[in-house]
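This document opens with one chain alone, in structure tokens, the form predicted on its own.
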Amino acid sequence: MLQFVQQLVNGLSIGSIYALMAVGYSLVYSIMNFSNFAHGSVIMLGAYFGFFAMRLLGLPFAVAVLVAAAGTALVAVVLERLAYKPLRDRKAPFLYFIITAMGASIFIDNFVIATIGPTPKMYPDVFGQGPIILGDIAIGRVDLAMFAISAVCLAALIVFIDHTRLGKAIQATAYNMKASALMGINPSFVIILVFAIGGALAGIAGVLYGMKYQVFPQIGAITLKSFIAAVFGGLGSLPGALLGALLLGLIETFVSGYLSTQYRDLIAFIILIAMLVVRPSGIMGKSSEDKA
């Protein structure tokens, strides 16, 4: 029982991070009905935003992480702009956004090879080292950090998306695009908005998965795993997005703990391939003739 409660810590922990890279594509594919395979190296561009904030300017923790949320929800504009906007204007397959977005990624990452190098950095130690002890439950800071903040973060974009006007246009955009568009909706600018909140989301994401583990310019691989719990939960479905991601946080931890580390990513990827096979849309999910 003891060994069960600690998985099921450690899996709450990952998994809301997952969550919150989840959110990303989800918010995205919503609106735009494609899967920006790009955003995985705006989340290695928000851990080396935060890292640098940190080290080379002294920034404490809760600043530097504004710093990195602000930084990456910038990026992720532009990119929008320079990358998706010229396609959408065109009318272009979907598959040409899908293509963009996976050349945009190897851009971003071989830059950030170049100009700072490939060697893993290292946050400096904000939280301490010693674990938290609750009877005969040890929690990591880190691992209750990352909890508290993804959880405060994605509970302030429900409230956001639910009850505020902007909010209110983001789920009329998602529902008909054209039919917000001739309600007063601009869809160009509720399309800049999703891309500020997901890159926003992003970057805290990975300055906390960066202080968990390490900063180097692979660590936008780990959004594989927030993409197949978007997929789980239901692409397009932000509820869906976090109810895939804490199962699949959950499921890795479990498989880990009670089986081996070296079926983890083998468990996610057979969960990918059942619920492409078994149900496409995902959990909460709607059905969709163009799911990428």
Partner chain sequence: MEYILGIFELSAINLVAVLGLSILTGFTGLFSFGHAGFMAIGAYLSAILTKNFHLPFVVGILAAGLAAGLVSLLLGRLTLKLKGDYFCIATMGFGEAVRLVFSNWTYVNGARGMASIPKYDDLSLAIPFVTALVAVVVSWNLVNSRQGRNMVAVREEELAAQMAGIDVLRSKMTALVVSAILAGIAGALMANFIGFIAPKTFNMTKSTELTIIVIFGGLGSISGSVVGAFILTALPEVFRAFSDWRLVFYGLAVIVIMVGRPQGLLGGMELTPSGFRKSMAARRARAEFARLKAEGGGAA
Second form
Amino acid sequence: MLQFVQQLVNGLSIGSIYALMAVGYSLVYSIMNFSNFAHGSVIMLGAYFGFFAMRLLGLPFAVAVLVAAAGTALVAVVLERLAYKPLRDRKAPFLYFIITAMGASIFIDNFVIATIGPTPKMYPDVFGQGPIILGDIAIGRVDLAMFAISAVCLAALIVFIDHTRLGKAIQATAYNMKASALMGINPSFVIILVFAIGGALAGIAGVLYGMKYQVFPQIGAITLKSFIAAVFGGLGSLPGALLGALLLGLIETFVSGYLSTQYRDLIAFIILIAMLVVRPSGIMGKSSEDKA
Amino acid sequence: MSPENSQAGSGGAQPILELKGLTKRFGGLTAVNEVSFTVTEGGISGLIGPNGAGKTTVFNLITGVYRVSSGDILFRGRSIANQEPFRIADAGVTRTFQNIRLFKNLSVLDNVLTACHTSARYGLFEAFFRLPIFAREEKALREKAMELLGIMGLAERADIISNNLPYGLQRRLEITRALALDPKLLLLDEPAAGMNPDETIQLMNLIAEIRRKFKLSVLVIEHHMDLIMGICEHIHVLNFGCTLADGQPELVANDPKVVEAYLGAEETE
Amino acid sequence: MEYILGIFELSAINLVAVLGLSILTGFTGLFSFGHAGFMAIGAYLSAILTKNFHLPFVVGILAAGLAAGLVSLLLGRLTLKLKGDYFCIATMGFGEAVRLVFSNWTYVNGARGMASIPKYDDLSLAIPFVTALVAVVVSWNLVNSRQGRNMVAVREEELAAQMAGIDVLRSKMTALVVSAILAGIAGALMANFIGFIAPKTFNMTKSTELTIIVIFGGLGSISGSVVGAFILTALPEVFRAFSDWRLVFYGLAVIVIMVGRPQGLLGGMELTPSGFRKSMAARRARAEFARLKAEGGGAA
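Alternate state requested, the form predicted together with its partner chain (shown: the form predicted on its own):
Now the full complex is given, and it begins with the chain already shown.
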């Protein structure tokens, strides 16, 4: 029982990071209908932005998170304007978007390797050493921070999407870009907005993930998990991405706790395949017929 | 609901296509509701109605792009409802699109050649190693494609990338591509869209000619009433997914319900 | 001399895998992040067969192609029916999963990799070249057959392809299986050429590098892939000093190509007399079309 609760806590903590990544990715997908496979590189940049903000500029943690979020939001928007927009303008096929995203990802990752170098870097200690003991359960300080910050960000996002005019504009555009454009919603603005939000969430996720482990150029590879989480929950559905990410985090932690750590990463892939076979539209996705 | 003079003019001719209570629902929206009509073998029928009446949806149901919610589609007496689109095409139902869908970056010849593929009888293995049957069949395919292009007046443009063709010829190429499958029934979705009156008349003659030459039945969606009245022997009118009228052109054109639907539609535009 | 030969050997090996991706991405319009996984399957299988069972190289190559092809058949069945993004994510997951399996498999020495795999000697050094040559001929024949035209139709306009009687799923499956077989064979060639393989050789960067070569050479051009494979394998060897910046340049170039010249070096054009004639005819047609338009829209 004790081990169960312990695993539950760990699972929610890692799941919340996956959620932060998956929600941003899914948000962009819901508007653009394409997977921004450069999302992982933006997360990696976030981890470095946060690291340099604290180590070089000596900023406090909270400010560093904001700096990282602003930096990655900017990167995501620049990427959108320079790489994706020209393709959109000439109605390029889906394939070109995927290839461009791949190119962007390779460029960013290797630019960091070439300039900063591959050596892993450690964040300064912010939350203090030693776990927090609650009864018989030990919670890592960083894990708790991860969960708390992710929860706040996700709650803020949900409030924003559901209860503000801008959020409703995003929803309308996701539902039907042409119709919402006729209603006076500027699609170009909405696209920039979702890239900025997705980028900011990616930056925060990068800082948290870099704190838990280390900062290194390949750190963005973790985003594969968030892609899987998004498919698990239903591509393009925000609640789906959230649920999928938490479930994936929990399943992974339980598998490594009760079976073996070696299988932890493999289980994500097995879930992906199982999901594609049983219910390709995901938990919350709607299996819709596109009107041609 | 069933219109008075439904099968009146068809006489003894065999139906090639029969829609029976065809219905399509998207979520809560019923796009096509209990639509029934027939296209007779060798005939030209028209499918008309205001924008959003569900005409293209009917085409998408016939060709298997959408799944049928209820009802049935019979082609030469056999149900083709919910079959894979390529099987329906192979069975002899081909179509063109309202917004032309060519293989844009391919040459005119390759567009037609691609659609001829079902008449080639060589497998992957023969293709990999260029066995003799490959050369024989490819030669026959090319001849067939060039012959078709000749009939359609596109032969001297065979090497042009189809995207670079003038608009009217793109429509013509799309029809040629549909003919390459040796169809029995040709579905044309607004073939005269964007054409001037001269071109429309040319197109009318072309449709009549290919029907004769290829022994085709034709079902055409059109907004140009002159085109519909000029060539169709039978007309089915849709409004909000439901049948509004069905019968010979003159009868339908004077039907007060049809007149009202069209006038009503114009007012809101 | 040996050094130059080595570069050519590597180019030929890369070419075999690149041809597969050329068919998959360039001709059929599918994108894979996981073909290094198929290479890994081929490489490990050939390594095991030639090292542990002392079987001849050719057996390793054939088994590698067969195994990769069978696995791709399974992957395709599960994922090809779904929208493009699902396929991409599934290939990404597949590639990583294959790498993880080999990293944790003690029989093949896990993450440390397999060493002292039998290497090609002077005579069998011809194997990669012969294989590459066969691969070029077979790929060329495929894309110029009705099956190849069907793949291009699927890439260009899936709905119209269906309406033209093309079994879209089958075309995609053919492209995937052929590309996986070629990737598996390339993996086998690599294992027996270098004599050492490790799971990290077959990471996602390897997959994307192969696709980058296809994009450089031009989507939809077999000769472009051939030229691309030789240039992009040789260049990094020549410019060793800039090796850190190589991938930076690649990534940037991919974006520039997609935004500015999506056809790549030779997109849609082949370096053969008839291919040249065709592209000249197309150029004339474009010029004439532009002239007609300029003269006042007589063409519309």
